[in-house]
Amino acid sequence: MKILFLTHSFNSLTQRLLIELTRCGHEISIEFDINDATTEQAVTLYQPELMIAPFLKRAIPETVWRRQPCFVVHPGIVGDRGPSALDWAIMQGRAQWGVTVLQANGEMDAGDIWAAETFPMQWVKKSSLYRHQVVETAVRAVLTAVARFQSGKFKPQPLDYAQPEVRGRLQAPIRQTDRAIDWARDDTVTVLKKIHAADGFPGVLDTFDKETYYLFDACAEDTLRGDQPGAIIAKRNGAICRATLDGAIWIGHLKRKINGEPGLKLGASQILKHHLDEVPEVPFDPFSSDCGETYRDIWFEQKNDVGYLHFAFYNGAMDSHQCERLREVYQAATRRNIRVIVLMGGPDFWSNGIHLNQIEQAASPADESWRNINAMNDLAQAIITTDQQLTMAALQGNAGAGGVFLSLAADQVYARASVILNPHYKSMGNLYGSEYWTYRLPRRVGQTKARALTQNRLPIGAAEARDIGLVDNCFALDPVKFKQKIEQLAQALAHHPNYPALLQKKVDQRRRDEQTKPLAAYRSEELRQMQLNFYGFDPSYHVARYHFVHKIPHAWTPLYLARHRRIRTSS
């Protein structure tokens, strides 16, 4: 079928549905929800058989839904209505939640139901819940709804609150007053629940020293305690620890609200640096074997002859200092008595490359861009040149831009079956990219495919990445089962009867590659292009970065997504 997506942005769910429905043989085009006239024009140009709205912030115009079947993907159980579905589900402590696919009509989220699926809630941030449970559940529901629509035999069910199985209700938009933290009365679980329910967007509005901030990225603290609830009692690697009524929590990121407008989301201790002179830095040993619940962004686990290096950076962005710290821990890991190092990334993202927010706020964004990409390259080089261990990259979560190519520095690359990869930089103002991609990518997929991947600007699924050789294999939708499979593979590799020969083969290949063309040459060529991006006359990268970090609304849909507009342009 010809299916048109109408979406606020090309977010993780929209990308996943594009991959899944394309895999099923459907022809997909995408239109960003800019205004009614643009949407009407897209429908006229493409003449879709079905429209799907994976992620909208406003109603579909009546001129469209009356003319064309439109499926709305709502992140709530049957009967749930309103724009704050996940927020309320977390705040209310729901044990189970779901996704409903309904047909748009004149009443928001009240159309006939084509499919509905449920999932058990987990004690995680809203952003994480969305990327995992909601996306997986939505994929199942949408595939079911599309198959039912295509059959022509299914009759959707009207929403009927008289039915006992309809447990959802219309809920008002959640307000900051609903999220407000009372540090003198709220216990740790309540504080975490409020911040979790606002993670990603919009954050919880709070004050410190008469200044207003949005709070994000919270986790519990087992050991540290303070006398005054709300007081900042420690800092660590960008995060701050605040005392609660019965314990303490870490807050990783803040946005300062200036003149009524939020600023950039950055590390909490960075934003509050002028207030933290007396606050102690409490270090975390990444090689600690027993740390309980606490804030950590880099940590190492050793099981027999295998080391697992975790780096869970918020939203997958890696600033210069994080890259440097990760390289130091990695190099320390190579000196341990292990045979295999597994680069685990984080549960939500493996890596998305350089840290655009950090770059944007720097005194010289060009200089910070240069420092950041060189720190990424130093890390990639350390992995590529490892000669005492075999290495694996285990992608639990999505990866984009330089993060994809950083994973290729490892000897073997595995991905969870649901992972989405964006192996390109061009959407960020035609960035050329580095991380030795010109060395590692063609060796995996060939020059022709490498050129297509980096130029097309489109995401690919893990299965497609496996089929072209970008990753070695993919398996297991479930995160726990994925980790178990990775452990089996890593242990088998560490105890392979020909392990010494495998390691020597790797060392010999690296030596031959170095003789053919040194790593330094690849880096120099890539950075020459990056230097033009950062310091040249074309400001595209700086403009694109500004629009991205400040979330400037789209003025049009890029042609690489809007198939219907490419057809019109070419004709």
Contents of the next structure:
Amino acid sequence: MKILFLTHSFNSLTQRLLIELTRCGHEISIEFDINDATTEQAVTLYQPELMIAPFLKRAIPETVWRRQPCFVVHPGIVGDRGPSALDWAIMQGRAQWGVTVLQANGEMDAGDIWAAETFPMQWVKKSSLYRHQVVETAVRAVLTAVARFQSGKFKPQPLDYAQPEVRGRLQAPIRQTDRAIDWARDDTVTVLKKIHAADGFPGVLDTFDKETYYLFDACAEDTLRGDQPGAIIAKRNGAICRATLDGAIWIGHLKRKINGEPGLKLGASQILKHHLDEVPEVPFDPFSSDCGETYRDIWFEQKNDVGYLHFAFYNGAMDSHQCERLREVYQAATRRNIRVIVLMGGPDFWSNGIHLNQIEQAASPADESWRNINAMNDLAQAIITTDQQLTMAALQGNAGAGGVFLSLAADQVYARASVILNPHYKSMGNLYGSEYWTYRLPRRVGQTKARALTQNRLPIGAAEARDIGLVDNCFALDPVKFKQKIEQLAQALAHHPNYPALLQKKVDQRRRDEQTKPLAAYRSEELRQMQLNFYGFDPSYHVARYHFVHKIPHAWTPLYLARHRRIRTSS
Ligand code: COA
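Next, give the form predicted together with coenzyme A (COA), keeping in mind that what was shown is the form predicted alone.
Below is the entire complex, every chain and molecule, led by the chain shown above.
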């Protein structure tokens, strides 16, 4: 079928649905929801058999939904209506939640139901819930709805609140007053629940020292305590720890509210640095074995002869300092008595490359970009040149841009079955990219595919990545099962009867590669292009980064997504 996606942005759910429906043999074109006239034009140009709205912030125009079926993916159970579905589900402590695919009509979220699926709720941030449970459930619901539509036999169910199984209700948009933390009354669980329910966007508005901030990225703290609820009692690697009535929590990220508008989302201690002189830095030892609940972005676990290096950076963005810290821990891990190192990334993202927010706020974004890409390259180089261990990248979550290429520094790359990779830099203002991609990528997929991947700018599913050799294998939808399988593979590799020969083969291969073309040559060629991106006359990268970090709404849909506009241009 010809399916048109109408979406606010090309977010993770939209990317995943594109991959899944393409796998089923459908042809997909994408239009960003810019205004009604543009949507009408897209429908006229493409003449889709079905339209799907995976992620919308506005209603579909009547001229469109009257003309043809439009499916709306709503992140709520049957009967739930309104724009704050997940926020309320977390705030209300629901045990089960769901995704409903309904047909757009004149009433928001009240159309006939084509498919509905549920999932058990998890005690996690809204952004995590969306990236895992919601995306997984939405894929099931959309595939069912599309199959039903295609069969021509299915009659969608009108929404009927008289039916006992319809448990959702119309819910008002959540306001900051609903989210507000009362530090003198709210216990730790309540504070965490409020911040989790607003994570990603918009954050919980809170006041500290007469200034207002949006709070994000919270987690519990087991041991630190303070007398005054709300007081900042510790800082660590960009995060701050605040006392609560009955304990303490960490807050990783903040946005300052400036002149009524939210600023950039950055590390909390960076935003509050002028208030934190007296606050102790409480370091975390990444090699400590039992730390209880606390804030940590880098940690190492050892099981038998295998070391697992976790780096759970918020949004997968890695700033210069984080790259440097990670490299130091990595190098310390290589000095341990282990045979295999597994690079685990974080549960939500493996890595999304250099930290664009951090770069944007720097006094010289060009200098900070340069420092950040060099720090990424130093890390990639340390992994590529490891000669005492075999290495694995285990992609539990998605990876984008330099994050994908960093994973290729490892000897073996495995991805969870639902992971999406964006192995390209080009959409960030024609960024050339580094991380030794010109060395690692063609070796895996060949020159032709390497060119296609980096130029087409499209996401690729884990199975497709395996089929072309970008990753070695993919398995398990479930994160727990993925980790179990990774442990089995890593243990098996560490105890492989030919382990010494495998390690020697890798060392010999690296030596031959170095003789053919030194790593330093790849690096300097890539960085020469990056220097032009950062310091040259063409400001595209700086403009694209500004648009990305400030979330400037799209003015048009790029042609690599809008197939319907491509057809027209080429005819
Ligand atoms: N630096 C800073 N923030 C980043 C980031 C980066 N490299 N990559 C992603 N983020 C942030 C987004 O701004 C967003 O922030 P929010 O919490 O305020 O919403 C959040 O991560 C999630 O990103 P989003 O785009 O909504 O996730 P997605 O899963 O839908 O899309 C990508 C993933 C990788 C396609 C997309 O985030 C992207 O293009 N990132 C930029 C990659 C890049 O160009 N890196 C620099 C070159 S190495």
